[in-house]
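First comes one chain, alone, set out as structure tokens in the form predicted on its own.
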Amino acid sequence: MDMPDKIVILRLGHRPQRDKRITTHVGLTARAFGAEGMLLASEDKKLADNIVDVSTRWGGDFYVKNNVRWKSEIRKWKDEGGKVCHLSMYGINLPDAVPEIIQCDKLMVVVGAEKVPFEIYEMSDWNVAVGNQPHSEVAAVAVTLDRIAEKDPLKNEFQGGELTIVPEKCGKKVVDNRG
């Protein structure tokens, strides 16, 4: 099985008052099952800087775009190759879709917040519902993350943080890289 190698999240429609937490955990996630970045249609620097703080802290290269203007973003990553899959309860279900998903090279996954607009929905490669149901979008990008990826993103290992965590069966342990 394949799976895209480069792959964003933009996420549209984040409310700073009270978009903050979901919209920061849609970024976590992300990062978390193998994206390299979140585009944030939304002015909120403070959320992109803590974001890429946990980088910082535990390792790996995932970045946040903030406030950048979705149709021109969509627009490159297609003029770029790259392929749309927007989240919604109204698209084709996730299984279905996942066989042609995984055949691209560079995957944008789009998620929204509030009512998305129309075009978002023609100009996406595909339209995807994790479930035909209400839920959150964080559990979509999670979903829609470890469904498309090659291994298990639960053992991902990341590199250069200042913090490691130690699996442990009973506790915690963590390792203090800093030296």
Contents of the next structure:
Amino acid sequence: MDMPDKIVILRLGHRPQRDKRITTHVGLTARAFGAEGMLLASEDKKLADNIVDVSTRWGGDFYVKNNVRWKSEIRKWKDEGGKVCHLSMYGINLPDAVPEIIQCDKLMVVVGAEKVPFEIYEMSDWNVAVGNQPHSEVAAVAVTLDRIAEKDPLKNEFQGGELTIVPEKCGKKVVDNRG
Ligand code: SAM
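Mind sharing the form predicted in complex with ligand SAM? What's above is the form predicted on its own.
Starting with the chain above, the whole complex follows.
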């Protein structure tokens, strides 16, 4: 298939006081757009549990691994044949990298918060810009996962959730699957 069938996000530099909301949004966006989980290179178990709670409510098997050591996770991933795509506004523009990226089976997408260690640039297979302008890690994750997907990620379905939205022209219809 012409897209990675296993995608994980590695979130670097998360500061629990400052980045709570944006890291939560990185995780939820990654889940919604087809990643299987997020590795959090900081200690914030509460945040990790919150994301998993959302996943339980809305379906799927998204996981968050709290407090990982980024270097050993990247090494392990590469040893197992995975590729690493670091999102940085300084990188190669995404449309130019997509044809190569979609050839790999296992993709780790790395996003920063504050300044990213230079080693990340060196360890990554691709340093990729979602346009060479500064914006947000949430937008960068969403656009990347959308651009490398074979099937439209907005059509993703999530099984086993407690709640399912029934799309409506106007209003909010939610089915409670707990009976
Ligand atoms: N000042 C930081 C630096 O120089 O590395 C970047 C801060 S930025 C708000 C946080 C993260 O968003 C970055 O590490 C990167 O992963 C992502 N990001 C922001 N703009 C991006 C872009 N245009 N392309 C790809 N990733 C981007």
